[in-house]
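Only one chain is given next, in structure tokens, and it is the form predicted alone.
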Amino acid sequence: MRALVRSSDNPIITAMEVPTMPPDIDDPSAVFNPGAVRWGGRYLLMLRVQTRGRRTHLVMAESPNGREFTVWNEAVHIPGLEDFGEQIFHVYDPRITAIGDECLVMFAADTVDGCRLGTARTRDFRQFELVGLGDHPDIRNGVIFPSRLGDRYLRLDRPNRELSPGEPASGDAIVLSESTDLVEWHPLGVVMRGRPRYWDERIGAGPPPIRTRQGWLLVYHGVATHFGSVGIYQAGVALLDLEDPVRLLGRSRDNVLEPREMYELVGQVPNVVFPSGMIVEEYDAEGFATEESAVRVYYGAADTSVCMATGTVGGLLAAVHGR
């Protein structure tokens, strides 16, 4: 049985659906890798759109069931990046984490330097607060856990360097890292690192970790690059345990999604499913996911469109089990 399986649907946002908001968007090329949340009893994603000038600007869309979007007519705007000491040329690839009351998006943002995450916080999605970039030179694929662990807050990322020569930085290793403030960020250990010649050589984390009764469940990205041309980029899942995060608990042999339809095989970067966004339907009182719950994982496909497939909290496990 398949952990995920693709809606029909499928692309369920694309460049098309995006209006014209001038000067900055009109006619952009590509929507992609949206973060996810549930908020205000809608479905929210927060988009990756790209403009035929190849610039990247972050838009909002809703949804009343998860399946069918409105994007918004306005881009995201969050004051205080135009301050920064350094240019930044791109914001893209957010990941949503709602905690209490509001939501912390962190994102990527690139300089002369390398790639930072910043974070941002919101309670409408109309307005946001700056909280800070990080200092860490070149860092990707930063996602906030949806609980602290007494005063710290908790993400994975994945810092990059170079792996190959005279190729971009990339990274292998998803690590642990802890802030009180949401800014200065200080790293407790490698989580888990990637597989050479399998289908997870390269990694990243993709949405949020969510909570279960077995461990955090984190659904990640992998790249094989073994095939010498090109990279595939698939989904895969682990679990980490719930006190001590840095431990891994079991992790997917195989992948559960990559590419297979043409509008994940073909597009401008080909061979991509990039997991970005996750949504949970149902809880239990004490705030851990149950594993009969439908989940909807949102992806970019082939850097190109935005899609989704859905499962169960325990279909998941049971593919981080080998079931």
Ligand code: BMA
The other form holds:
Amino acid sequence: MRALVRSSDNPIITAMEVPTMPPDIDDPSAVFNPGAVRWGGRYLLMLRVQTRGRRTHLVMAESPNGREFTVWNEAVHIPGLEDFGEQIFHVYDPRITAIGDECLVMFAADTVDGCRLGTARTRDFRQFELVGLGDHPDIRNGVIFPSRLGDRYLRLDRPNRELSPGEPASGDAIVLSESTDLVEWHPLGVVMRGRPRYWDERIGAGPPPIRTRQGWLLVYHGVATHFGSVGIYQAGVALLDLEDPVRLLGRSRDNVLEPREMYELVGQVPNVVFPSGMIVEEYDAEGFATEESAVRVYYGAADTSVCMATGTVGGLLAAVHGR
Ligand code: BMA
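Could you drop in the structure for the form predicted in complex with this ligand? We only have the form predicted alone so far.
Starting with the chain above, the whole complex follows.
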């Protein structure tokens, strides 16, 4: 049985639905890799919009039902990013975590010294406050857990390093880190590594993990790099210990979503499904996602459009154990 089933409306958002926002956004090339959250009774996505100049903008979209989205007509502005003292070329791949009465957005920021992970906070997705830009030399795929452990925030991240000579730096380990101020992060240990020669040789967290009674449910992406073509980006699932999330409890043997449809196989970067947002419909009174609950996973397809796949928490948990 498939743990995730594509929406028949895919792709649910294409570049054609992004309104013109002069002077920066006009007839953009692509929209993909969205962060997702249910907030204020609405489903919200933070889209990565790419223009013909290959410049990146973040733009919100909203929906009453998680399927039909309207893209806002103003781009996200995070004050303070422009005078950071170091040129930021792109801000992209935002992951959204609702925690307490606010949302934290963790985003990748490309600089001349590599990729950094920045954090912004918001309550309405109109006004943002920059919390900080971490100073790890090269890191990506940062996702903040939706609850704290005492006074510590937890996140999963993916340090980059040169894995093959001449190729862009990438990563093969998901690391658990902690912070009290969301600016300085300290690594606690490696949660999981890539599996050479299989579907997930290089890996990175997808959306922020979901709290279930069995553990933290994580959707992650894996890249198979051992083919002659470009890497194949797929999605899989893992389960981390609730009290000690550096402890991996299980991990799907196979992927649960891989490029198969034309909109995933062909585009700006072919052969990519990149899960970045996930919304769980139902939590019990103690804040655990119920196994019956529907799940919506939002993903970028071929770095070109936004797609959705659905399943249940129980179905994803079963896939962790390869059942
Ligand atoms: C990764 C990131 C993602 C992108 C993917 C496929 O390294 O840059 O933003 O979607 O590659 O190009």
